[in-house]
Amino acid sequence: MEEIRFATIEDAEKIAELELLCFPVEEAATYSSIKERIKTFPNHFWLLFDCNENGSEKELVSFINGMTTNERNLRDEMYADSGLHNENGYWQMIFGVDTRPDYQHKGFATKLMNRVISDTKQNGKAGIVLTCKEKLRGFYEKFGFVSEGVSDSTHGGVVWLQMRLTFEIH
């Protein structure tokens, strides 16, 4: 049994711990950065918990977070400056998709990504932009993301692909 909900400031420590399990220190968001993001855009910070049979949260399994903006491309400055968030922005940027290593390849990130896509569509956004390493390209393509080639991002000293999922506007 799982539960998906938005982050609260009380979740910051658990989120920071999971971030360090999923990314090298050079790429991982810091505890203070995570706290600032939660304060600025809590409704763009989705958490998936594994729950006990009675429905109480047992463990943070996965999370996705990011800001919204009118800018079309994800810039490195967005990771560090939550003031760049524009609640009415057209594009949902995704900074990270984190899943505990012992829960990977079991459908949790897929379940959470589907929720993020659904919420983002419902909020009338033009689409979602993220960067990923080449090895994860296929995972995001399953949802309809299209690679736009190598990103300008140098975050963590890594080569990133920029991926975009565009929604049809009616």
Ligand SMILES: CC(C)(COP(=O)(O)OP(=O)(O)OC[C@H]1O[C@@H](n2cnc3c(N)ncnc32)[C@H](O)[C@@H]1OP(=O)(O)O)[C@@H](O)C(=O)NCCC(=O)NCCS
Given for the second form:
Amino acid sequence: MEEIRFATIEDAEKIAELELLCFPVEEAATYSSIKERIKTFPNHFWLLFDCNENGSEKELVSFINGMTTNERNLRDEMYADSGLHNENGYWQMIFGVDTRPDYQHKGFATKLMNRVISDTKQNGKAGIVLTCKEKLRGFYEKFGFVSEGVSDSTHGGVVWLQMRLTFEIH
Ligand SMILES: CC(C)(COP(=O)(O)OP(=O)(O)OC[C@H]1O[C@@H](n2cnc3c(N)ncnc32)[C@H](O)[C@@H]1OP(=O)(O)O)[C@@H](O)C(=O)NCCC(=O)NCCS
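May I ask for the structure of the form predicted in complex with this ligand now, the form predicted alone having been displayed?
Every component of the complex follows; first up is the chain already shown.
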């Protein structure tokens, strides 16, 4: 049984722990930047929990987060500066998609991403922008993201592709 909900400040520590299980330290978001993000855009910080039979939370399994902005491209400054968040921005940026290593390959990131996509559509946004390593391009293409080539990002000293999912605006 699992549950999807938005992050609260009390979740910051376990989110930072999971981030370090998923990313090398030079790419991982720090505890203080995670706290800032939750304070600034809690309703753009989705968590998926594995739950006990009585519904209580057992383990944080996956999370997805990012600010919204009118800027079309994800730039490195956004990771560290929550002040760049604009609640009315057209684009939902995604800074991270993490699943606990012992829960990977079970469809949890897919489930959470589908929820992010549906919430973001409901919020009336134009679409979603993320950067990823080449090996995950196929994973995001399954949701309809289209690669826009190598991004300007030098985050963690590696090469990132920028990918965009554009909703049909009615
Ligand atoms: C990437 C990550 C979030 C995926 O989480 P997950 O919960 O295991 O994902 P899911 O189980 O929903 O989906 C995995 C499926 O996506 C598909 N997939 C994965 N990579 C793919 C690719 N390059 N091309 C096509 N499909 C791909 C496969 O069908 C895969 O199934 P499998 O696990 O049976 O091989 C997880 O591996 C992770 O946290 N990695 C470390 C952090 C990271 O790199 N995050 C991405 C930042 S851009």
